[in-house]
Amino acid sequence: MDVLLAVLFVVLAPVIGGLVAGIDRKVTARMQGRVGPPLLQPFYDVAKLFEKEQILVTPSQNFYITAYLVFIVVSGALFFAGGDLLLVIFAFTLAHIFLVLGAYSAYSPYSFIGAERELIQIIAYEPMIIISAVGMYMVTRSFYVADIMAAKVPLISYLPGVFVGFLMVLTIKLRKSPFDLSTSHHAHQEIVKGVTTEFSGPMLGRVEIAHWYENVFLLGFIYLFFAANPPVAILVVAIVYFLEILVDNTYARVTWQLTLKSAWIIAGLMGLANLGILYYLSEVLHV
């Protein structure tokens, strides 16, 4: 593994997910006809937070608070470092159960009411991401990220399938309309944030900075379709992303039914019959 991409990736991504959630706001004001806010106002949101006084319902918020935040970015760091994606899944699924514990333990209805659609979004993602990094391991037959950002052909030619699955989730990882159920950043939905309702202050800029933490490595995981192409790579994520506030914009919250059936169906059948396709072709025509 790469040390030194593992330091610059702590060092520099909340930096580049602070400045992506400045543009998200932007072009998201544009949309709606609005000037919006300052690019650098996210920045100065969680700077605000860490002046306010800590408030706990319970102490044990803190620790599930900081467990998040420290696991988001060590599977940021693994990921960015080259290393096992299997592992890098492992820590980021472990990072959201510490997310929902924290929800938990506030004892608050709406609170409660967030951790139970946080876990549903878990359960409706994480078949998606465990079925792309399948996939890449199909193609590349390595789980290490190193060796998938080595393939010399755009892993994008053999997954197609399992690359629109994959945007289909990340609309939910994103926390964006229409499957922005546990929370969102949009205005209206401030006064109850579901599953970060009873998170304030520094423990609130906390989840900030993990959010960022999370954007980065999720676009990072869109690079690697197209890892072997870096030009094309930047320009497919920069559109995915730009395409996401669309859709964010465009669309009404949908119920967490809808989110459910919607990724498995998309899991289901772009996902696996891709993966079908892939080992019809490489086990049976030696292709």
The other form holds:
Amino acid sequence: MDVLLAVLFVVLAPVIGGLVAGIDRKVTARMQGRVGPPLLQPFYDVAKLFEKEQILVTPSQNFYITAYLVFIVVSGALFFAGGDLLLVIFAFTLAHIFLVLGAYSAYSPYSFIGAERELIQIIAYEPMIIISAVGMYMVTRSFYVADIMAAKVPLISYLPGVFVGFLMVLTIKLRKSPFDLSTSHHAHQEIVKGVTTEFSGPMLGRVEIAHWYENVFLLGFIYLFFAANPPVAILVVAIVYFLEILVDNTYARVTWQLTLKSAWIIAGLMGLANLGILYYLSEVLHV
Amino acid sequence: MSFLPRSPWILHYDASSCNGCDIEVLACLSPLYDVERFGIVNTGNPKHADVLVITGGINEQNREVVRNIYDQMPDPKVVVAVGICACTGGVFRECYNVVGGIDCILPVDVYVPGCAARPESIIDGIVRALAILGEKRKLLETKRTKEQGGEDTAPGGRK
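Please show me the structure of the same protein in the form predicted together with the partner chain, now that we have looked at it in the form predicted alone.
Every chain and every other molecule in the complex is listed next, the one we just looked at coming first.
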């Protein structure tokens, strides 16, 4: 376990996550033929949110949202410390359960719809994330991120299907179109703001910071597929994020049924088929 | 340093507008005028908004609605009345169901006249509102420190 990397993650992830969000908004604006906000706009937004008055709908909100932030940070720190990937995924899921509980704690129909959609999204992406962890185990024979990082072979050559499946759920996780069902950073207002409808001021700021941590963690997960070759890995992470922005700008939102179906079909076809072939090659053919 | 004027999130409400001013407000968000340059984001949620942009005048049907939206916005907040109907009631002010301009029920900070108000003047009005937003923030802070007197340590808690 590399404690130094974990500490670095806790300190630097908000900075990197905020910058990535700023680049995201700038690139999105350029794609739409606009000038776009300054690069540091996400930091201004969050700093402003902490200057605003805090309106509590219920006091329990505060606890749930703080728990959401804490567990996102814990799962990310565990990941970068080279900890057990399964524990990381469990902590990550728990964090989102806290977000859903926070949304359910306020008596608002918009918040409720957001919470339900968030749960559906968790159902949609969870199998694929587990499959990714299992795939990495099958190649490296270890669930520890440190061992997976140290693997001499690039994981992508064994797990191309799993990687494609992971990209699919990454769109859900980054809250990008076409899967920005529960909340989004754009002006889709038919559910007002989904899970974050009832959060205002500093509490919304905490949700935003948690999202930055989450993004850095997810990009770290992408890095893991190419960990054998760091320059290529960083390039791939940049390309993947650019593609996410492109998809975000070119697709309209889909229904939750299609999200669930497509996520599970992709997870089944790409993920499970990949694992099956890997099993066949290693156990039956002894390659 | 206050970050409020750098990141104003607006909430646009159509009180009883003919839609003329509404489309001009939306035109501000289009690539030509691109108000996101100033960090302005159009939100649909009063709890996230800093600037309440209202088009159209107040009538008996919507006075409660407008009041409710305003009350849900966290402090500090500003109100911008866009268009002549929002400023005074316009040609409709004599109608039996029309109460008048937004200032009948809310404290309006910036008036943007015009029928319909031009996008340039709407942007100008919102930018002027940002200066007021910064001042309100300062006032709120001094009020808070006075109220606290070193005892109450819950910042931002609604009294």
